[in-house]
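There is one chain below, alone, in structure tokens, taken in the form predicted alone.
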Amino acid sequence: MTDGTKILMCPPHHYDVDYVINPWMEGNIHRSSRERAEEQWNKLHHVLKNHATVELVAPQPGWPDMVFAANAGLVLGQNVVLSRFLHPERQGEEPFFQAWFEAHGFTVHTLPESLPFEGAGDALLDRAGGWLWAGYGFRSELDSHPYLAEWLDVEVLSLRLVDSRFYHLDTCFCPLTDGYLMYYPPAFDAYSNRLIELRVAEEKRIVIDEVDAINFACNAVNVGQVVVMNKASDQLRQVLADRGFVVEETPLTEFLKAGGAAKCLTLKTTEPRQVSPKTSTIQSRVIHLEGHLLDSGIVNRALDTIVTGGGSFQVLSFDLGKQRQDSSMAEVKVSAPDASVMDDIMGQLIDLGAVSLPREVTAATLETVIQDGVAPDDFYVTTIYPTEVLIGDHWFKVQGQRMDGAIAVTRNPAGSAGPESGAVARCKLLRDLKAGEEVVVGSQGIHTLRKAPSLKKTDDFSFMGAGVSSERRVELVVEQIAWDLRRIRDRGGKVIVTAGPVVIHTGGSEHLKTLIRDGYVHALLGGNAIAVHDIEQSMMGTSLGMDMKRGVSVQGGHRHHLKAINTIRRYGSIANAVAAGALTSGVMYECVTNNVPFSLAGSIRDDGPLPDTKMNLIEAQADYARLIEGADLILMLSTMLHSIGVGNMTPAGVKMVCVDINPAVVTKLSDRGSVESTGVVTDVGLFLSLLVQQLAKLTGQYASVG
């Protein structure tokens, strides 16, 4: 026996694999040999008695996992935090462990019943720094960690487990004497691995491979320079030997069937107190969600966002409403290991419409821009949804709402009751930020409206739900779109079309021209190509050298698009060519003659380009944004990149219809965050033909009613 270390163990007299509460138990129900388990436990007990004083707690019938004494609680000095087991199969162990601790003079702290924490299985003291490594993600909740910091007067560092095979921290993480650490990095998320690297010097980190990990090499008992474990590879044994450690193997295969080994079977009850500040970096906030939470899937997405983001949650209340049409409401406590993780989680929750409750709300944090075009670190990234920001004690609506910008705040100190009441919050692209402006950082004091109202409340868009319509539903969707186009036109609304050259190649130009002539299109957005091929077809009857009527190549036709470009360049613009009588038909002709503004954004592949094409990307983006402003509906016709660009700069409340023969294209817009889009999987020429036909029917219906 060495340094006075005491270890608690529980004999395996009632041990068996009676249920499944971790992956190791799968397929092992009642397949463990009690005789071999007793033999292996006795060998471990004998080995440990050579290095420490071993004390025993009496096993109890009906609680087969009580043998895993590490989960009895967490001991530091004379204090112990009793475990609160997640699974009912182990909860009956708690009073027996509590009685043992109290009988041996420990001060026992008990967590709230609804807060899982599984003792030294998920909390391990660093052997040099004196802080506590605490795991969460499967068995213990993050919200238990502040209690550990308070009751044990210790700094707590939270590590998130992400591999269900390593459901407890001690299955993949083993602090060793002199500050060494043996661990398996894939068991943790990126944040936790970074935290480990910041706290433990590289020369002190002993990274094990998967073979040693699944043999539970990290589930070891360390006393002085001795490391007792189930099994170690020759390589790991040598690495430990090079650092002055002696490995003692003792097979524990019967206990691996239940997901435990040497460390799980033991609890150190003599953990000397080291000087360490009582701190916890854990952040908590309470959020409010409201809407059709189940139908929309928002509540599931919110909870998934919290967990995948590295946090944990507690549902404080959930009201489903009494009728189907009633809104649901939920209050959720969100916890994160530190402020940076909390900000990332809250940023995503805000995107889903989450609102911090009044008692949790603090004013937005502002930092000054010190370099033109560069935001401060951790700036809040905007979404398409209407946003409000709390400056001082006033909420301000963010102007110019769009995706992927920053919120810049300017103040008007004169002519107002206070400096905040004269503030203006505006969504700005990074390139537009100016030194001296203030920018919102973090996620405090931000509120978004997930369900933005239609810009014209009198319109009830019948296809509001985002989704992709297959070809068998095209006629139904076209009928719905036609009704909306007619209503928007008749009340003076605004429809934008963004289109690619496929519209011309598929014969859709005739139908697009009809839409423009009949007043259904109020701006056209595209690239150089749609204009070039439209003009080629109008002047020469070909598109990319193909005769559009006969569907055959024309000799020398590959030069036609260049001849079309050259003609327009001679006149200086498309409008000049129309005025001179050189361009007498086509989509671009209809735009000019019907005073429909258009914007052509150039790219590196453009021939020519046309004089009207904006080759300066920033100018093109600004022109697109100008034309989109005030739009009610956007038709996106077979042009993925232009559609994504338009979607990113369009605020919520504008309905979008994306048409393409490729399903991957029509789902892309929703994947990018423009969730108020409907995808139609079909040939764009067919779609436009059906749309024009349906609008003609509506015109006939209107006429007959008149």
Ligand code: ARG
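Residue numbers count along the first chain shown, from 1. If you superpose the two forms and keep the largest set of C-alpha atoms that fall within 1.5 Å, you have the rigid core. This is a predicted model, so every value here is computed, not measured. What changes on going to the form predicted together with the named molecule:
- Core-aligned CA deviation for D189 between the two forms: less than 2 Å.
- When the rigid core is held fixed, the Cα atom of V684 travels 2 angstroms or more between the two forms.
- Superposed on the core, the two forms barely differ at T368: its CA moves less than 2 Å between the two forms.
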The other form holds:
Amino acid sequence: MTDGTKILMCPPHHYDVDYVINPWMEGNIHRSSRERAEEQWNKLHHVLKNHATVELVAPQPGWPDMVFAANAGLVLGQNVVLSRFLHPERQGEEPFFQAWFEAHGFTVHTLPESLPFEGAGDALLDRAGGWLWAGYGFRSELDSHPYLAEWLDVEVLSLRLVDSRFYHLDTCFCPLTDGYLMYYPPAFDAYSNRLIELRVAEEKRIVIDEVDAINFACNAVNVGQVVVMNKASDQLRQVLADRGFVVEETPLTEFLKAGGAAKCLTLKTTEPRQVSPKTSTIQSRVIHLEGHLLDSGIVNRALDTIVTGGGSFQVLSFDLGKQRQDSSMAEVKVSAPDASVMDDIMGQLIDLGAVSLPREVTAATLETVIQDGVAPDDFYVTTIYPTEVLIGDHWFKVQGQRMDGAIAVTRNPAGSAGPESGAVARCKLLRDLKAGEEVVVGSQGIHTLRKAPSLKKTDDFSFMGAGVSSERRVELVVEQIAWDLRRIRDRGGKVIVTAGPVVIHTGGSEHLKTLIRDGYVHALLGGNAIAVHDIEQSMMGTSLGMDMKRGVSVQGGHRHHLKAINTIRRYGSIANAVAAGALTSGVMYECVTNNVPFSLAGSIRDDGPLPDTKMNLIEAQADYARLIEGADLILMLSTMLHSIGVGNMTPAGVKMVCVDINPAVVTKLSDRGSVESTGVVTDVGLFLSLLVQQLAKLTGQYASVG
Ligand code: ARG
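Output block for the form predicted together with the named molecule, input the form predicted alone:
Every chain and every other molecule in the complex is listed next, the one we just looked at coming first.
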């Protein structure tokens, strides 16, 4: 009894495992028995003939996988989209399938040559909704999906396959009568799983386990209530029975060796024409990469980002510079199953410095803040790199660049004339956003510059590169830093030091004092502790109760710490204590007497605190940010807390030198992405002593020259 369903099959006379193009074929070359294959195929043919009309296409010598008729093409009504096989091993099947379709009155659509699509193996109609589920990730290209929507006039939902054992959609996904869906969720990425759950009600989803999945239970032929498959567990058989389906098992183990089973061996040629709108949500954009693409590894990272983000890419052009110092250019077409996936990918690409072609770019999308201190959900999160946004048809540079902020846009600020001449874009922390102001959302119309323009070639730090230097390289690095400090000072630039109490413990205070006195430090950032330890040392000769000269703890020494705090509290501030003659030496003393501003940010473990310590962290952050503005170099000395805090508010283009005995701190800072950060893993006291020596040498050189 048949219901008018027609199925196309191809006899296995030339079937064998001749090559490996999927994981099932590995180790199986020439391991299948032709005889058993014929027998199994005949049995399937026989079973199917009870439920449908089976037509045959003639097998061809030399094309062993032609037996998998599902890959001939995708049929809907009178239209066929012919397959374009990814692997050359199967491309020769195309003309034979094409001839069959044409001889049987189908309108055959052929895809552009370099656009793989493997027919009904990767595209399955939902049996209730009338839309087409289409797979990509291994064989078919995402960019083929819009063609399916267009030619077959159907809504296409793209699903990304992520497990190479399930390389075709029909190996792990099987729509059934009445809108049921039997599938194996781990074969899909998270986004695809979400999409499936949105479209198919929970009671219609039949999730199978791995054992059934690797027995190709999803690779089933469904006609009416009958489901024909290689093998089903008792449990699956029961689940299907509870929903009114009858499983008919027919062993297809010989074909499993090539990675196929019941469904692969068949193609339905009577898919009923459904009424569902022609749509595809697939989005494409062309990005433009420029720079030292190979050296920097940026191409690899960009392509990885696209694929792991759920998209696909096509490299349209790649122009390698001729000389080593030339930069290269690449144009890459990015496709994503829908706008939200595209936005995520674009956001990440922007962080990498991948730039959309200006002519392609549409203006940034702005959304109004409705609650103070809360951004719209989809707000663009800023990076350390200089950024521009397209508002109207003008690009505006974002002011106050820092990472982890939002971009707030004020249009027509007071005093501006025309509509385009007037917009100000500024990085703002979430907490500073005000209801009513507009914030950039999504990723359209945003452009970041990877390399800060302020970095002059001659200033290049590149021989150290970004990264971490070990002990052996410390002296070399110190030479570079000394040279840089010297030049920044001489041209009136700005150097910031963040320092932790370890600087004092390790005997670095002498050297830091020298740096301050000699004009190399233009602001000091730290916490309560560095100031307390420094003051204790200068008043009592101990640091946290340790005698700094002899390196042993002093009887009752721990009280020194609190006495130091108490004294400063009596005077109301460090500066007052200096003015009153109560504090006469040390790092803090040098700051006060040399007019070097300092900022002390409090924390939960602070003793006291000193009256100067800002216990309101929002104020402390603002104070740090104010002092950092315009910095050329930041020297971070053994303080994880304050260095990372400072790193977060510093734009690219500011050199950062992070010195810490703990490599984790140093790595953490260079991970934030700045190519201008240098890590030195060493004892900070030693580092400062070498630095001061080196600066003295440079001065000597200058003196002898001048
Ligand atoms: N060896 C074939 C290939 O790797 C198997 C095709 C299975 N077909 C299918 N519709 N899943 O292409």
